[in-house]
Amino acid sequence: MTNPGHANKANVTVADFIQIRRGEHLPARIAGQIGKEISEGRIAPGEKLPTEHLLSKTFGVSRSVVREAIAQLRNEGLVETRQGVGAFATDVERRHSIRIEQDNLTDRASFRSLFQLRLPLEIEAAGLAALHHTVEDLTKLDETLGRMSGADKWTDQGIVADLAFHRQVAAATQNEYYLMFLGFVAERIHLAIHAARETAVLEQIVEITIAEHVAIRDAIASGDPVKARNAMRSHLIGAAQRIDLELEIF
């Protein structure tokens, strides 16, 4: 990670990162570590991050988890990715990120507020996705559903796929701001998914969640914005109820 243009800085190395404990949500925690190095200047603006392979070895996680972490940092405006080249820390003046530290959301009132914000944004995103989705968008939705319902659906990889599904719905709106904001929110809503899995019979909760996502996908594919909004609304209300979260729903 040497950058000659910043020789006066103590550049971060992979040794500065620590392995993530398995009980933690891996992508968010990895993004938090890398984001701190960027925000505090140990990874300089314009500096290239280590490769996915090296980061996965350093943190002791899969490359797909590293990709999710980099996606979160991109949503927060801390990194930019260049096809076939890698990820780079953005220049300070180009950062337009919204940051909510993950630990702040252990407070139930703060988490409820974020979930309440999620409700109108995701419902409207589903409606817009029904109107503006492409064939490629549907293909990507199907890919995430395949990962959600595959052999890893009981593991953290199932949660990663769940979050990817919601980001893809946002992408299907063809509105970059929905993708920016909902990508940010989705990475923090993993707390709801973990909580739901811990307070219910895992087999039941996973199958119910998959069925709700299939309904959203089918409604979007139908091109009916009302149907898509209703499917997303039903899913989000169910998600809130599964973690005993009382929302103001109109």
Contents of the next structure:
Number of protein chains: 2
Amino acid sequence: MTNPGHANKANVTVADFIQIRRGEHLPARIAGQIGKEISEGRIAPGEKLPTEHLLSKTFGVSRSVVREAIAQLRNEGLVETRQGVGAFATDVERRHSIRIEQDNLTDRASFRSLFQLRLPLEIEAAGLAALHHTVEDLTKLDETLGRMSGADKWTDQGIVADLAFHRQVAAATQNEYYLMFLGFVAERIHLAIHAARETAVLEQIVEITIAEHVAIRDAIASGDPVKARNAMRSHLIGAAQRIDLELEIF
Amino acid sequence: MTNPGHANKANVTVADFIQIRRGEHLPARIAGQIGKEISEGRIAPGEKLPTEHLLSKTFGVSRSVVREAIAQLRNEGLVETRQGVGAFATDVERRHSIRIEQDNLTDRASFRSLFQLRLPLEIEAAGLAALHHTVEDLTKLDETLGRMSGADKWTDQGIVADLAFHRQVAAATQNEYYLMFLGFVAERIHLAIHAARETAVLEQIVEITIAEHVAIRDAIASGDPVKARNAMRSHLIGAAQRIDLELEIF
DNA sequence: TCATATAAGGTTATCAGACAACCCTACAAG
DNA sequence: CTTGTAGGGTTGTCTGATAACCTTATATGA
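Given the form predicted on its own, state the structure of the form predicted together with the DNA.
Now the complete complex, all chains and molecules, led by this one.
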């Protein structure tokens, strides 16, 4: 919308790029500026970025720095580069890595969406864990439960242990992707709650839900996937209610 | 005389379809190797990585490439660098982005794990889509179904349409994270099948499953989440069976 | 005229070497 | 014993060059 047609030849004004001040991690700052241009739509998807040479002159840095900045953007999926052609802003659909800006989660609707995503993953993970857990998995679960109900229950340790418990359930599935995705999602959720200064709420959750965690552990140990799923479902629904989150269950 | 860049093997004229990956972005490959070392624990968290100079000699590439690889790992949160000191591996918990190396999916067990992760997400998404879909969502679904059963059924278009269908179901949940995660996972799976040169199988899947897709669409349109979930579950289980994938269902 | 081959110029990818900024350690000076 | 400093090592940045690749225009031959 903002005159995207000038990337072809003799671009008059690349953008409102300002000269970089030295001091700390040049590539990251330049990547930030370019990324902002893309995120805010001033560089449309599919549009070609200025050449590295031109960018280096524009920012007043060497081409190495520009290259590293573009590499970072490419890694985040915001741009694609084609040798001999140039760098292009990508469609949102094609991004090949998942990244969640923590700021987004301050929005309650967004937070709820992430929790709603977590729900089926945790439930399925509990079921798979019931089928595939090893003796070591159970040992680790018990150890973590001990930390949760231990003397340091009211410190951050309890919260860390809660996170660790769910991570270990995911690990017990023996499925690397459950560990990867659930670890990622659960961590975002915990961080969001933490950032919202609702740690008191979290501690309360930890206290109330020790019994629920034990139930999950026992269900997994029993090897009954249905029982494990139900235990995890009850736990998560309860946890959501305790932070006034209304989920859709069916 | 020891130029490692051109120290390749003699050109083999046989049709050996092993990837030569000459244009496969050197830094990404090196980042993958180093990242693997970290993920699999051969480089412990907190441990110092070899110096850039040593790495460049080890891999036989220039320092620029190694730097770009390390920058990528830093961006993914796997390493932290301190000027004048070195690069250090970080804890797994710290990672703030998810990335799946496509190579891993050539391994059938790994591919199955990803499919097993996709299962509950797709099912839940179908249920949520039944509740939250808009008129526009249904229109897009119908349009995509038309492309699947159209004349270009046997081209890549049919496969693209299949992917688009599932993406639109995810979009119909009105939950950005379902779109983000499912789009990501489903795309990996399709790429893996494609890379395995099983496109013929995929096309067969598309043909057989048009009816199943229509059933999913109708169930979503009916607004009954349970029905939508069942339709999606049947479809995915069938799709898995058609590529000889045995999933755990409960 | 039309299709193909070739040349030219631009862009990214990689290389090589150098210097700057910064950190750590050890050792000398007080 | 404390302090200062010199030295070496590492990452950060710069500069210039070459290779690989793409696009476009021109030439060539039927």
